[in-house]
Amino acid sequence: MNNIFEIKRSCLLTTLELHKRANAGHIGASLSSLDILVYLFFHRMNKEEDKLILSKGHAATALYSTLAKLSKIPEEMLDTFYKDGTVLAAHPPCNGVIKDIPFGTGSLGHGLSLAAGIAFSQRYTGKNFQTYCIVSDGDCNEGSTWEAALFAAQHKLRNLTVIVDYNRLQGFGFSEEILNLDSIKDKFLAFGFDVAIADNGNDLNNLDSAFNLLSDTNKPRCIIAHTTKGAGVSFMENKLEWHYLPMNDDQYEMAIKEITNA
């Protein structure tokens, strides 16, 4: 994980430089995931079949930045985000034009249940590959998302592993006044998770160490990631406007300067 530092701040000014350009909003989901994105994508994910799923589908920067930067989206396709007629719209493209973006996602509660179903393909195809999904606290407010990991926990989907993006805000506030998830890790053990916690889901080494917790069992797996929203932007941090705020020009500056320096 020697280089994985840099990565991650590359795709961090990409992240942004995309919002900026298109004046657009999403920043906060965005930053919050982008080093799961990071560490599953340069790091856990060892082989061409293996599948992710953003489910949190409002985060599509922070996955075309990591793309991107892994040369599965040319560079000069970034320039069209948010255009018209691209096909990296605000949410992740559902025609299937880009290989590595397997569905449509943005529809909370859905993305969970396209990941199980790809994983227990594997029954059928032969194929020996992980599946990664990562959800939000607004996913894990939708039934859809249970019905999914009751149905990962009857098929001992253990080639499935949910990633919950836990930054505890969603578009109309604080996750515990919205619809309280604690205990959330009891919550998938009790549907038939193995299941680990990362302290601090923005940490690469964190993520890391949280996933050589997990067990080689017959069971789907998940890691609760403890992000916050608008990670490594001082200002946006745990601030629910940046779920909806594009940034003017101080805020962009301000913003590449503290990563920059950091």
Contents of the next structure:
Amino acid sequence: MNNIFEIKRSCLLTTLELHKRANAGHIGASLSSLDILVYLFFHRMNKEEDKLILSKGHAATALYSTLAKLSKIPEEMLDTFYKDGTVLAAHPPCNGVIKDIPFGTGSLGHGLSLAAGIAFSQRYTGKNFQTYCIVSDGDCNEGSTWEAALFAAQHKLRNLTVIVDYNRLQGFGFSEEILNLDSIKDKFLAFGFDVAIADNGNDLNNLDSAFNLLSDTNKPRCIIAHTTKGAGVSFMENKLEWHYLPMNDDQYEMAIKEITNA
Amino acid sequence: MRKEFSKTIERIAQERQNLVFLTGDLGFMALENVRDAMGKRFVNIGVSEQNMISMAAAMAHEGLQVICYSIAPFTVFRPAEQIRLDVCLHKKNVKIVGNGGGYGYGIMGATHHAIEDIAVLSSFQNMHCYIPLCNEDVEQTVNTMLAHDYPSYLRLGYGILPNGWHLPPFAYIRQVAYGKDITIAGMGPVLCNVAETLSGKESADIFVFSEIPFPELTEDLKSSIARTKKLLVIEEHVQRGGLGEHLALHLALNNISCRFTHRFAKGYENGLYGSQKYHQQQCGLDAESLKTLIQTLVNG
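Having seen the form predicted on its own, could you now give me the structure of the form predicted in complex with the partner chain?
Everything in the complex follows now, all chains and molecules, and the chain you saw is the first one.
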């Protein structure tokens, strides 16, 4: 964990740069997920074997910047983000060009099934690796997520870990006003998961502590990561508009200043 | 066709160890032999078609060939987005098998019918839809489907190969009967209904379409249409997006003109339900209606 904080900061700057250059939205979602992605790829995952499905595909820039930091996405490809003819659209690609993005996502509710399928395959292939899946509040609105949860518990997919990026701010309002997920921990427990809470899912140490709380059982695992949409840029935090809006020059400068001075 | 399908899978599963069979909680008195033969490679995934399709795509990503089985409407329409995105766009080796295509589930009602399945699935990128003509055609159709690694859909129904018809090896267009008065093209077992209508003086070139979309028209079909100038298309599928529209497109692309007549599934115009035969009668797809139509076309 020694240099992971600097890595996170670098990925955060790259993420914001991608959004600014492209004049692209979805910044809040990416900043919400970035700590989870950095923690998984730089600390938790075996980089050559373990697999990750980003079910909340609208956080693509966080995934792109993290994979670029790992040299899994070439810099020259990163430069094409959001441009005509790019592999890197606003949501992860479906074309299999990037090995570490097994499936393109963007429509919510697919990720946990995909991750469960990858984890379940090991029963037949004899491979041995961990599968991680990051889901959003919106993902937890989708019935298919819960179909996958039932399956994962039924078949004791202990090689599957779902991380709920629980920022409680969805596409057009707060989750408590739309479909209340306050009992999200109880829901996953009831579905048969081993569950741990990260009180601050935008804190790498806190995430690590939560992962260490998970027991070595035959159950699939779940981390409820209490995150903040727009985390790390104070004027974006917990604001619905940063699900959609791009930054103007002043906002970008303020964001960079805040991060570099932090 | 379920029986022929399950026997074929039972045999292939012995040879192909990477084949995994997922069912959406269906298969009573149909798939027990497959379950017993495949052991842990046969998984009842529950009534969760969306999860079944996405999981199948992911399992295919890991090198497995995955069959997803359910009643046709349940395995097509509920998980349509999962098929479109996770299977088709990612070009995964997933074989979706729908039992009871068309009005196959008859009196079970509209929820159990699949009369728009080919329209939906044939519009998805990389998807190949396979429609066996009859029970005798299932094994070679399944063999063909499993020999390829692209996304596929198998529409099962029920039909017996009519006497006098010749069933060639699988091809996307096959001629099964020969005649002189009219060209008839069809998809699936409903085509067999024309057999008994042709026992009189009329005779027809009959072509079965077994894969949609298809790349091009065969020379035999083009020659037949050029000779008879009359083409009757028969399908237990709605007018939009089925064989009729696919065929009309190819006729237009090839500058082929003919008298084009289309008999298709009309849905539930009177709002009533019945057996498969009842619905075929309502749509003019039963043998008696087709006989009248063919006589009119031939003599008209």
